[in-house]
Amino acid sequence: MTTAPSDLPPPLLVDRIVGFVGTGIMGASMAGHLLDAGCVLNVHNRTRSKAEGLVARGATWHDSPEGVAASSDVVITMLGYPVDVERVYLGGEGGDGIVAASRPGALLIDMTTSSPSLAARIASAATAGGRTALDAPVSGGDVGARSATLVVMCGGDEAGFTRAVPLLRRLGRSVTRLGAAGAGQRCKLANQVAVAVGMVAWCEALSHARAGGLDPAAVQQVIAGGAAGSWALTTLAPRALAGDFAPGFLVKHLVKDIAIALETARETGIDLPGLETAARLYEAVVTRGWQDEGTQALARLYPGW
């Protein structure tokens, strides 16, 4: 494990021309961290006015990922699910892919949480190539993004992850290097594992209040300061106290983590009840058409919320 010291300054950049695909709910956020670090930044996202504050601060717009990888030194993806994590990178719908596309040498950082397989296919395709490519998904969601406090979770060549550090340093508090290409998206489902059941956690703890007739943000505030204590629980659960259920993180994008994180599992032979729990009553937030709301709608499925 190769971790890059959060406590000091982040270190000084050496690539400057970055190009970033994906300028989302989390990735307009991290986009303009880069500008703001004094980046060259080249932009795409498949909605062109999620990208239009990036342009507008001195981003060059271009209208493929393809044109993003051949004007940039290192390229970053934030993308939505494995299936565009595959057409971005190694082709498909009329593109070559960003593999094909970049410089020689360029460094490919895909932040998605996708699948460790693919990772790994796509960090062999661009050695073939004369290309490095890390995975490198986060943890924090929108608030981590807006305050570049992500936790970054590495998988690939440690050389390439040395080159990384200063990028995504600018991006996030903790920036770990897990092992070989696939470790960080297989941390990153770890993560991801914690975080459903979680929810279902708080979500049941304060229902449980409620019904037993005390004020459910009450109980928040105290019991988010003792052992039960979680970041969901300090972060998630007062907003849908207040009955907010935008989304931070798309109920959608879980729903996917966790498909995923179950076929790993099952791949590994291990069984885990807890996740299977999570994702029924996930799809029962999806099939109640919530599916573009935060996370935190799983407590719509509990009376009272």
Contents of the next structure:
2 protein chains.
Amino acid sequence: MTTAPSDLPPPLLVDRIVGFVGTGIMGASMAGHLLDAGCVLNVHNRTRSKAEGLVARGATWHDSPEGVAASSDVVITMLGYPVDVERVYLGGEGGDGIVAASRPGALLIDMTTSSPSLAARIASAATAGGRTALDAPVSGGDVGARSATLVVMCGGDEAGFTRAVPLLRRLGRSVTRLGAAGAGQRCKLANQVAVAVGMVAWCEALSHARAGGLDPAAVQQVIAGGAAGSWALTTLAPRALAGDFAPGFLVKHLVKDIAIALETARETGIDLPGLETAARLYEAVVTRGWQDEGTQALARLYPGW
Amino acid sequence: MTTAPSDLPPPLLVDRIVGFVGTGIMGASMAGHLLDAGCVLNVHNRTRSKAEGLVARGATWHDSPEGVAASSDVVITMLGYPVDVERVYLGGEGGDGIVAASRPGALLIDMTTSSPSLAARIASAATAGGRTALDAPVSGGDVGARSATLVVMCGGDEAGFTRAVPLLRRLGRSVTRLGAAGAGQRCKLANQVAVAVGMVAWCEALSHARAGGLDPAAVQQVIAGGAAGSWALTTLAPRALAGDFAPGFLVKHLVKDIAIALETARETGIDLPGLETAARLYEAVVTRGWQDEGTQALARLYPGW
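Since we've got the form predicted alone here, give me the form predicted together with another copy of the chain too.
Then the entire complex follows, led off by the chain already shown.
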């Protein structure tokens, strides 16, 4: 493990010509911090309108990820699904992908939550072409992206990591390398395993209380500070208790992450019965049509919510 | 919900002649705080030696729970299992039980984690006999008992609760009434549901990381501060990672609590698939002979621990 010290100011930028592909809710905030830090920014997004705020602040629009890559020393991607990551990096749909299109010596950083094996494939392809690719998924959501307090979990070449730190420290309060290519994704998946099963924990606890005739909001207040306590019980349970199922983090994105985590678990030969239960429950959430709600919508599977 | 204000000093004691039945690890610390507060203390414990420290400090030993009850205005019990609670309160094994043996007008407070329906039966029997019985289980464990920082969850008559608060505030940092008799037990069970399923969450997260070749201690450090965070991930996971499975809270006691929670869930007609999974996993922990370890021994079911 290598952690960039977070009690010091971020190191000075060396790479200043930065491309950003994927300027959705999180990506737009993150790219904005790089503009603030003095980067020359090249941007592309599937839906152009979501990049317009950055363009108005001086970023240069490109019609393709490859156009961004050809003009940048470092390319950061923040996409939706592994299939998007594969297409943007390795090509398809008319593009050759940014591994091929980037400048020799370029540093490519994928911050999407994606598959460890895909991250390893991209890193190999990058190395073979004289580029460096890192996987660097984050936790902290839209709020963390906005306030530059993300937790960044990196995998890949150590020299590449060292080169990436000055940029990544503009986006996150903690930047850690966990190992070789894919290790960042594996750490993020471990995070999502704890998130998914932890959601079941508070949903069932408060549902048990409610079914027994107690006021679940009173129970939440009593138990949140003790051994039953969790970030989710403190932060998400009150939203669900107030009938607020608006997304901080979307059900369908957690479902994607759970699927990758289960696949990775199978590849490494480990049984995770708790995660399998969480997967079945979140599948039921999707079946009811709540895939675009926040992950706290899990509570709606239980009576009374 | 009625919460005794915890930012003020505890109210003055009115009832000073207090009985304490069950002076094990937690009970002995709790009874000691009542001696510190100036109570006249009557004590009984199945194993007499565990009460000797209190007797040396001035408590009076009695050979039976009934003897304690006959000499006290308030009786507090801190026992092992619901079967012990039933025997001590309602009789059996040669005793008539403390409901019958206590003084008319006595206040009886059971702080054992036990069954809501048993708590309701005891409260009814007490009321019929001109006594008042509360259920007041706690969270915080041996550490909370020692430092008088327990969280006390009460059920029962409101006037009885008001009468109990000056004593209970000597034992806990928070004292809350959740409703009628049994409501304290229901709140504690909700707490245990979150505890049990939450243990599965971090065990599977760190096991996923380990199986993927990461250092699980590094992953714990990276993810504990974010959306995956919980008291257990911060407090118990490092013990398990260090190979320390010594009990803060015993596996066999959590298994008891899970069984009561599942039974209560069935009575109230609610399905808790996550808790059922946790129950199966903890049964496997017992099958391997680890029932006297701490609850973090759950991790030992997964490879590499």
